[in-house]
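Form predicted on its own, single chain, as structure tokens, below.
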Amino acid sequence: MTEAAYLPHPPSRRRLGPNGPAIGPVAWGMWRFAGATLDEATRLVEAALDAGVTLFDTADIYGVDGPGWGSAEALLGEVFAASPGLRDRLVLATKGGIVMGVPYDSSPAYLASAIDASLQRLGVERVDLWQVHRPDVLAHPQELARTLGNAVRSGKVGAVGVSNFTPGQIEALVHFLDVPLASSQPEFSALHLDPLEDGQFDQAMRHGLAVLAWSPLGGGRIARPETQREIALAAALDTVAEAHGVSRAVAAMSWIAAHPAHPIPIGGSQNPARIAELADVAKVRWTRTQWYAVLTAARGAPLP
């Protein structure tokens, strides 16, 4: 097949914001990542960065379903601190604005606070990404904006995102900040179409923001599909899977990666072997056919 017959192939590394450090076509997730050993998280961290990921994305939440609060974040930060370099190796992504029992606060002083806890736990001056985890409702963007932007001045900060955002949330907030907006992180997946659908897509590509694609594989449904939707879809993928000698896993991120807005999958296993099959994710080309057969599956019903 001719290289026209195929869509574009996504970059190989882009910059997070205007100025920011290059980050690679997918990213890992560390949701997961609290509760292990120091040394298997140290392997888990190898093997993410063996297999080409740049981008990092951790929270202060994570954890707090098993060892509690924050643990995710400092169990990283003794990987820091028992592996010196290792640091400097990766863009270091990490969210707040979560608060158990509230449960959103973006005011100007958690946030602050929230951004001085991470950084302590982490044991470093300075993250790359600071997102806001879930929109506070209560917050109004312009102090939002503010707040976001003090922290970039303040050095603490490379560069601010927001996860979990609607369309007009992101654009009232774009609307205040003084300095940009990096990234968006919202789910999306073949089972999960929303940002496709309801313009947020259409709006990183004209704002320039990074998407990252959280649960890239359905919360596991299109590893282990059960309705016939999801058969369907497991079907599409594994056309293009079979054809390029990868995992279904594999190609479900590679099809999010060839939008023209080029999301970023979050990859979130936690087993080295299948974090290492992150590097196959760029080896895989669509074409436009291939491409809107996964689609016309996810929808469950012909395009119109």
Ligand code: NAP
Second form
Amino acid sequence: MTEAAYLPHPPSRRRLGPNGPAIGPVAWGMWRFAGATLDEATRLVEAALDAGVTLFDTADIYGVDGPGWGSAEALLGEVFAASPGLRDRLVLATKGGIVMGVPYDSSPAYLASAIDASLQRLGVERVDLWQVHRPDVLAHPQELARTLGNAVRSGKVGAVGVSNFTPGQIEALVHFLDVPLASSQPEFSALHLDPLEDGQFDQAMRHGLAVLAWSPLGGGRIARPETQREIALAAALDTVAEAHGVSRAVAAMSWIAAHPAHPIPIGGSQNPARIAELADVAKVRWTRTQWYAVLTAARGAPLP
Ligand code: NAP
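Coords for the form predicted together with the named molecule, given the form predicted on its own:
Okay, now the whole complex, with that chain kicking things off.
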């Protein structure tokens, strides 16, 4: 196969926002992190660093269905405290704006307090990326833009991003922001194709946003397919995985990264051996035919 037959590699490094830190083609997420011991947690963070992961994604709410609100951030804070210098080796991203029982609050006072609480739990003076976890439709985008701009100017936040926003909500926010929007974090995998089809990826390419793809294995369903559609998708991924000598999970994440927006899959495994595989994601090459074969299997219907 000639080089020209393959889709381009995702960039090995890109900036998070115009002047932000360099980030690589894969990220690692801590939704399922709370509840580990300090030793286990440290091993997981080191496994991700060893695999070349730069961006580490957490949120204030992670752990709420286990040890409690804030427990994933607090555990990462313990890891930082026990391993001096570790925090500076990673690009640290967190989120806020979900409030139990409300469910969303992007008012200026609440978001300012949420950022302070995250910094305290993490034991850091600043996070590199702070994201609005879910849109609060009762917050005017002009007011949210002012809040996010103030967070950056306070020095507590290196850059700002959003998660689970529609393209229209992102457009309205970008219109009012006086600091760059660095990222969006939609759910995206071969089992959840919305951002490919609703204009979000096109918008990200137009505005230069880093796209962080959450649940890149469909929360594990791609590794353990059950339905007919999932089994057909697994077979299409396995063809490429076998040709490259990688796991299906690696093939699934590389399929995401091969889109021209070069979405950054946030691997969610809490198993050190599976985290180590993140190093292989950017090595897999896709032909157009293979990429569209996975899309067709994922849709469960031929493309028009
Ligand atoms: P995922 O990578 O799609 O799924 C991870 C799950 O799949 C884990 O339970 C993992 O188990 C399992 N898995 C992975 N490889 C496997 C294999 N080969 N065989 C069997 N099981 C396998 O990602 P996710 O955890 O759902 O989400 C990833 C990250 O996205 C989160 O940590 C968070 O940072 C972010 N996220 C954001 C939002 C949002 O609203 N912004 C929502 C959800 C998630 P093991 O741990 O045993 O490997």
